[in-house]
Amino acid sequence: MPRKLLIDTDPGVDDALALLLALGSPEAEVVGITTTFGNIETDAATLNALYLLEFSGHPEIPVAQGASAPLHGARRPAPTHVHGENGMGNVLIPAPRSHPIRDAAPEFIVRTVMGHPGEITLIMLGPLTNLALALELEPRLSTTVAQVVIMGGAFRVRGNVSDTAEANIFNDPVAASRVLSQGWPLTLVGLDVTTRVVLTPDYLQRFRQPPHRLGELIWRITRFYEDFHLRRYGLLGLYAHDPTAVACALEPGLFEYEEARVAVTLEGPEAGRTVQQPPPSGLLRGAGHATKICSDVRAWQVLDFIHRRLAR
């Protein structure tokens, strides 16, 4: 039976990657779409989620727009340098037919993970305003939801904010420390392993061959977010960030995991740190799950499933 999906998403390139794959594997069934802010304003994430799903044939899949700001303290002006002034590369993409539903965001994550007990896994691929507000509205989230895979977090590696921070995480801390402090099914998806996960000039080309709508989708978006790797890191491809927290959700036997608890630092110059902890002893005894953080992946084996869902 194909594993129920809420995804929560501000794409961005590497998000819409992660939608399609999404979207593309059997073994997932997409109930719904979050919108939020991060990678480019919530008002126009909404309307790039609602074109993939357009796109890749799903408009019927709800989507609902969420917060548009952190808990606390300004939002951070969007990366356009990164994923373009849309979030989509800079490639202009037609406007939606369909729209929104009316509820938001924390509204219709609790209304779907409190009618499915035990069904959903939340994929969280943006800052985690959300998840925390939802976990506001009700508690019982923490232990009625099957399982959230969060993409964020640094541990052993530098962040890509700040020499500590990941995005993710740094553009909502509070919300990061309150989602992460629940004791629930959680897994983090890290920079320690999406950096090792790199798509390739020759690995993106090989969508294009037969030529077809998809394919050619995927290279127009990603050359303008490739453009900003070459600048940034020197890197010949991209970081597939968000398809490998999917590829987790979905193959975690591709990954090993350490369980810890993990701390997030609030504000100064190491805000959106993510500090690794040993887990309490009760929850080793069973009283609650600890978190598991992703400390090794076969990279070489999510690039194969990423390019077997995406070439359908």
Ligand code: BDR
Contents of the next structure:
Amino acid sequence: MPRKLLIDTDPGVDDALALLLALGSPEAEVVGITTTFGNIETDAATLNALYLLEFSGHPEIPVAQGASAPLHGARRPAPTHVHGENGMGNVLIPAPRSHPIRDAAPEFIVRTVMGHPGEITLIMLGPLTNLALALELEPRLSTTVAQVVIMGGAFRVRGNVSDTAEANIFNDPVAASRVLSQGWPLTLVGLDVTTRVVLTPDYLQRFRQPPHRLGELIWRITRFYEDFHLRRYGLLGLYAHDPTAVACALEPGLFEYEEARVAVTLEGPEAGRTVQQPPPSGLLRGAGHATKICSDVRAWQVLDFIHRRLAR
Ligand code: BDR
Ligand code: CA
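Moving from the form predicted on its own, what structure would you give for the form predicted in complex with the named molecule?
Once more the chain from above appears, this time first in line as the rest of the complex follows.
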């Protein structure tokens, strides 16, 4: 039986790759998408998600629009220097014909998880605002969801928006703190592992042979994002942050984990920092769940996993 995925996302170039990966994975059934701010304003994130579903031949998958700002404070301006003005690396995409559903993202998360007890894997690829709001609406979410896989955090490596903070956590530290303190089955796929999964230009070229519209889209939307990596990190290639989280949800054996509690720094120069703490012994005895932090990854196997699902 395919695993039911509900994906919360701010597409975003690596989000787009992650969605295409999930949609191209036979072991997954994408039951819905919720959108959020982060790489781009939420309205644009919704249009990009609708477009990617139409492009992939799945206009029937519901898209629910979500938060446009963090729970507290002002939102950080969209990083257009990373994902382009439209979140798709400045590649002009046609306006989608479909529309978001009436439910807002938090309501849709609650309805979907509560309607399929123990079956839904939530994959969170942006700030955690929608999930924090969903938990407020329905606290039983935490015992009804199958698992939550979050692209977020930086533990033994530097952050990517500040020395200490990763972007998704930084963009709404209060929401992250609420989500990470629930004692539910969470896996954090942070920069420690996502920066080890690098899509090089050669690797991306392989999706274009034989010529195919999916490979062409992947190539075109990654040009600007690849340039950013070269300018910012001197890297020839791009970090596959969000696709790595999808790979972790679908093929967890490709990763190593440490069990912990995770605290989030809410303010000050280290706002958005994720701090790993030992799990209380009670958690290990089964009273709730420790958070699993990805500590290592078989990067070549993740690259192969992605290639096998996206190459034609
Ligand atoms: C995360 O932030 C966003 O820019 C990416 O889409 C990814 O989800 C990486 O820190
Ligand atoms: Ca993202």
